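One chain is shown next in structure tokens, namely the form predicted on its own.
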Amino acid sequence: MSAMPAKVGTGFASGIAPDRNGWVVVAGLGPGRETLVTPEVEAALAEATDVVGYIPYVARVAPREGLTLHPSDNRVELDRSRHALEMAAAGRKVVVVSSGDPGVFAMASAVFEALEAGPLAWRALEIRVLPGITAMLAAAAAAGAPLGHDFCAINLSDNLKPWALIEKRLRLAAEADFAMAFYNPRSKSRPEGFARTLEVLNETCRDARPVLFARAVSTPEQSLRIVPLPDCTPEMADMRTMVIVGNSATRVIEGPAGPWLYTPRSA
């Protein structure tokens, strides 16, 4: 597999034409189990000449002849979306993958930002995004429907954004009633970050609202997990974790194979 490299340049000029055989797709993967990635994503794949991504999704994509794997670090998007516009401007057809949705806090924003900062005549290419089953949407539905009604997304993340922005939405969310999921809820470099997250909600909520942990969601090794909102500790959350807390409204139904979660449509 060949890395990218280290600094990318701007490639062509904005007066030189794109080669118009070469184009992007962003594509998502799915959560993890290779049965839902869609026919669209799995076309394109089966077409390109590059695949671009985060190392860990490249190599979700079988390698074969003709195919260039391009895997690099978490924190290089617009660098990863330069060069798959490049190669596309010089006929590539490219694949820049993402797990779950590419738009959901993926590469789809990236690799549109990148364009708009880079040459003109990258505005020329073919562009597609192809949607993807993302971890939200597998863990609600692995548990049963807590997003059945008004819901929120937050990345909890402060990588790309102050902390105080973070915990401003999450108050907001919690007063407003909102079912919410939570991404990226707790690393090792910010364990901090989840446990202030569980002090806003308590602080806010003040009831015993169902908080689902659904981790490694599709794979063999999914688990899920529903815990009281006062009982919940920073510990039981980690990067493979998709959190989802329920709003007032949202119920546990106790089934023969573990409880259902749901959140009634009149909540």
The other form holds:
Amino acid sequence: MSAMPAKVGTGFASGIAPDRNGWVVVAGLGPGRETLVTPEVEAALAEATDVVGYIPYVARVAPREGLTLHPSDNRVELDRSRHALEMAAAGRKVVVVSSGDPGVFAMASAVFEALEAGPLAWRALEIRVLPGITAMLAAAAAAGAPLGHDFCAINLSDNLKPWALIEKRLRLAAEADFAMAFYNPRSKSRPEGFARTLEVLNETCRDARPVLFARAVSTPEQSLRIVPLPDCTPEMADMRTMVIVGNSATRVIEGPAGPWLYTPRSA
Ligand code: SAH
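Could you please show the structure of the form predicted together with ligand SAH, as a counterpart to the form predicted on its own just displayed?
Okay, now the whole complex, with that chain kicking things off.
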């Protein structure tokens, strides 16, 4: 065991052990389509007494008797995590839901942050993280194989980190010729970030590599659009869009239902 951090709550010392029946599962619901929810996530939801998460994700869980749904607004991830851990300590079986994969810009880190800062007794809780299909992989598969060689994923939201850091990572990833997948590319509250992203990419890449705008992947509203980098404009992305920028070897080939996008394995 590693040394205990200095700042801990009451926990074992005060004899408050968690109820052994309780658990927390942090689960990814996939990008949208029901068939992309894994069987182990379905099994956890079938056993749960409580589901916690952001309103639109909790809405994807079918209500049933014995299951309490706790939808909450965005940006309250830590409160939501504490609530889940508290309920589990009281014997509830709690699933914390995220879209896609829970470890990709989602709830899993928030749960561990709350665990680290919370009462020591929470450390004895059964906690499992169940992976899901992240939007990046669903978008890549829908378009072909744009992530077939080295790539990186960047969250373009500056809610939790300074814009300067995003811009540094963008520039260095483009210089290193990674293909790039962008989550949270553009929102109403941050309209200028994605415009700046396109400027940085054009300055660094200086070519017409293809960029994929994959919106609402695996849902009935899915749309895929491939645009050469110099022709990309900020309005092409919104918060339901995954943007994938190819590396310098990524190319397009025509297919019967639209173009395929792929990155050779040698690039
Ligand atoms: N944990 C999630 C990502 C949360 S961040 C995952 O692993 O997929 C939310 C961002 O994910 C959105 O702004 C969008 O960029 C992307 N996203 C999520 N679902 C999507 C979908 N079905 N189609 C396209 N992009 C999606």
